[in-house]
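Next up: a single chain in structure tokens, the form predicted alone.
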Amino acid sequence: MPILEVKELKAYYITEKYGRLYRVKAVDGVSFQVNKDEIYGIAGESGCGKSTLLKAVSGLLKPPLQVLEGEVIYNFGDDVLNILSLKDDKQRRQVRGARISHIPQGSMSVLNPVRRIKKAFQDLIRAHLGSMERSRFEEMVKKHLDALGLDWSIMQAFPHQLSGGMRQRLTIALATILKPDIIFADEPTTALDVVVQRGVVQLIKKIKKEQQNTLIMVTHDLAIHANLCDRLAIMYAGKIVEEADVDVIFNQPQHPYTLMLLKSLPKLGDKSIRVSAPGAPPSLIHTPSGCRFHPRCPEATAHCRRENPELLELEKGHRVACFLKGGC
């Protein structure tokens, strides 16, 4: 049984402005499974719903974000729960941090600018393990930092005294100190240069190997997915349009949107102009009828404009939502 199963999840941003109700369909009928110990990637253009999907799946629901339909089932082996059924914020906080952990886009979303780094670790450990003797706390944190190649002296620093790469490493250390079953990484390499990105990716790999966590990685950087993930889902306008093993996605893509994403990637030694999908992603308030990609798809038919294709399995482990590939 998979460690995570998402069934027909609909998560909308619902707001009222000037007397009108707006529904932003950020996640609209998404279903997927994640197996234990694998790295599952989610890719797509900015604004396609990747980060919202991560928030909904991890139970980070704050207005105006609301889950209208669907289930998010976790199977931790010793416990099975639907995180959306936990109405009490205290119950959700107990699950998050201990069994589910989150690495956000920016380290300053986690680290308080006016408190030393050590305080963030103290708050997290106290919230889940209760009060702890100073010597035991320091032993626990030192052991974790040593394993990640970080020095204990960093604990006395304020966030602004550290580089962006170092703050991101500390955010990862904070997210993994309690050895969670699942780690959600939301654009963990954003705004970092390529050398620092490589160090962050290596650190995530090291933690994954040592702690045997399950990792769900969200980023628009396909190079990171190719280097890190086992399976990859491609999102477009709130829906998953293709899902397969990483090697299959990069070597045998089937959905027109996936093909265009890969054609837009730069290649060493290739000076030709890269071609991407024409136009821009649709509004998630007023989504197109039928397949949401049809306004930008050169192969769209009247059927595509009229009906929305289901995400069906072409081959074992390879799902595609496209009428051209036998969708219905």
Second form
Amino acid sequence: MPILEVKELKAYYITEKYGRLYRVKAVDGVSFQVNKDEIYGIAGESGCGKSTLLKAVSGLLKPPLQVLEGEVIYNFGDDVLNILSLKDDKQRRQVRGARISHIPQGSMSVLNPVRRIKKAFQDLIRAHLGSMERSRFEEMVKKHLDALGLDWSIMQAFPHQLSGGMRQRLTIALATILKPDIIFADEPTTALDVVVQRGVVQLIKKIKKEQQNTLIMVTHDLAIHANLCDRLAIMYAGKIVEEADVDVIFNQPQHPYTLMLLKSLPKLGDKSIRVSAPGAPPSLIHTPSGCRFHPRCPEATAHCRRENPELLELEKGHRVACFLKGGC
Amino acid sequence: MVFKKYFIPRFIQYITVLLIGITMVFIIPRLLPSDPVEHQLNRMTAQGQYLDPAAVEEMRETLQELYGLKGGLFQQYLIYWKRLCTGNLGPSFTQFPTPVIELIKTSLPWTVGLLLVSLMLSWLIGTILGGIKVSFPNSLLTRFMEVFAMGMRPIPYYIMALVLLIVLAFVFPVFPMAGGYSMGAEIGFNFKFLLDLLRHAFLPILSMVMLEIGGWFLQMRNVASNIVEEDYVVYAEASGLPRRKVILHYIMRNALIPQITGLALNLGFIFGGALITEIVFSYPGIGNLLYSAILAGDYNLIMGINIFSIVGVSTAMLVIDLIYPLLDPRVRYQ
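What's the form predicted in complex with its partner chain like, now that we've got the form predicted alone?
Complete assembly follows, chain above in first position.
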């Protein structure tokens, strides 16, 4: 039994302007499973619905974002939970932060600018474990910070006094202090320089190993995926177009979009000019008919323009949504 | 030490603004073509009395000294400052020889009482409702408030004040028409007088609160609705913090910063008086005093009120600067 199962999830941003409805189909029929203790990667260009998928999966639904269809089922071993069907917002809050947690993008604005770092830890721990003695709280945080190689003195700092890399490590500390079952990492390395990126990736790896949690890694950076993930899903315009083990994706990509992505990556020692994918990602309001990739696909046929290919298993553990690769 | 470094430049700036402002108050009346001493003398001779030229000359000198118009410009300027430092703003022309400072002293408590109460009320209600609006966008109270605020904003203040006065004091005489207290009432600290005071202040305060509340509400709503979108609020939600905590410590706490700046600035403006309010409701405050001073060309009085206003606004600015680092740690005592 997988720890997270997403079935046919459709999450749209629905807004009304001058009496006209606009539906941004950010997540449009996505299904996948994540097994316990694995690192699952989700890759795709900006604006393909990666972050929306994360929001919907963790039940962070605020208008205009709405889930129209689908189920998200968590199986924590002792507790099976369908997060979207929970009526009570309180129950969702209890799960978020404690059993599923987020590592957000480490930009300036993730931590409350007017509160000290210590308060962020206090808020989180009080919300999930109730109030506790000061000494116990300090001991708990200290132990965790030590394990992450962070100094206790930053607890007195305000967010703006810390560097980007420091803030990112802090958000990792915040996300993991309660030993969650699942961690969602949303572009944790964006806006950091490569040296700091390496540190962050290693830190995530280390914690994952110690706490034995499941990690879902969302980033557009394929290098990070290659480095970290066990399995990888490629998203395009609100849909998963290919999913397989990381080695398989990088060595035997099947979907034309995956091929294009990989072709654009530089390789050590190879000095030929890299080709980027032609065109731009489609608007999620007016999505193309048929296969969403067909306007940019070099091999598109008339069939591709009319019908939408389903995500089908090509061989064990390798799913592709393309008519040219045995889809129907 | 750090505080000193932060405080001293701002204090110097404060003093500079005061110096320039008060100097302007000194210069501008002196650019006018009319001479208040001649004006006063003309008024006396116009009454038809015969005055001995020597006596006129003597009177001219006395008046010049009283008005601080004796000697060259620089000498006048020095005397002006010397008088200011001893709290002497000169005599009022129209209510000669009452000193200006006395007139201001009797009017100021009325104005400050009126404006302080209406400002605090409208600020508190507007800010709280604005915060509620953003936290619970569908609540009936705040939806009504939004329509109310939008509808009230375009109404010119004097029209609303007059309508209130006509409806609640003339057509249905619930409240008195004019004044700060009933004619012949004994001024003292007792229940009866306080009630009388409240009854008289009610309409002016109501008129100001009704109009200002919308401004505070809209400002709070706009700032807070931007903050709701901020990453730290989304992240707080994602960490499963209780809704109350997110609203109070993440949304409201951050949205309050510009709100408090606005409040402090408006507190400074109190010393200028509320001109229209005080005229419409015949309230015995600074605004009314200024109005009659302008009509009568009593510019010692005008200058005195201006000085109060300048000191009020710049002190408010200094206070904002000093408390800002406490509100927003990103602005540090440096």
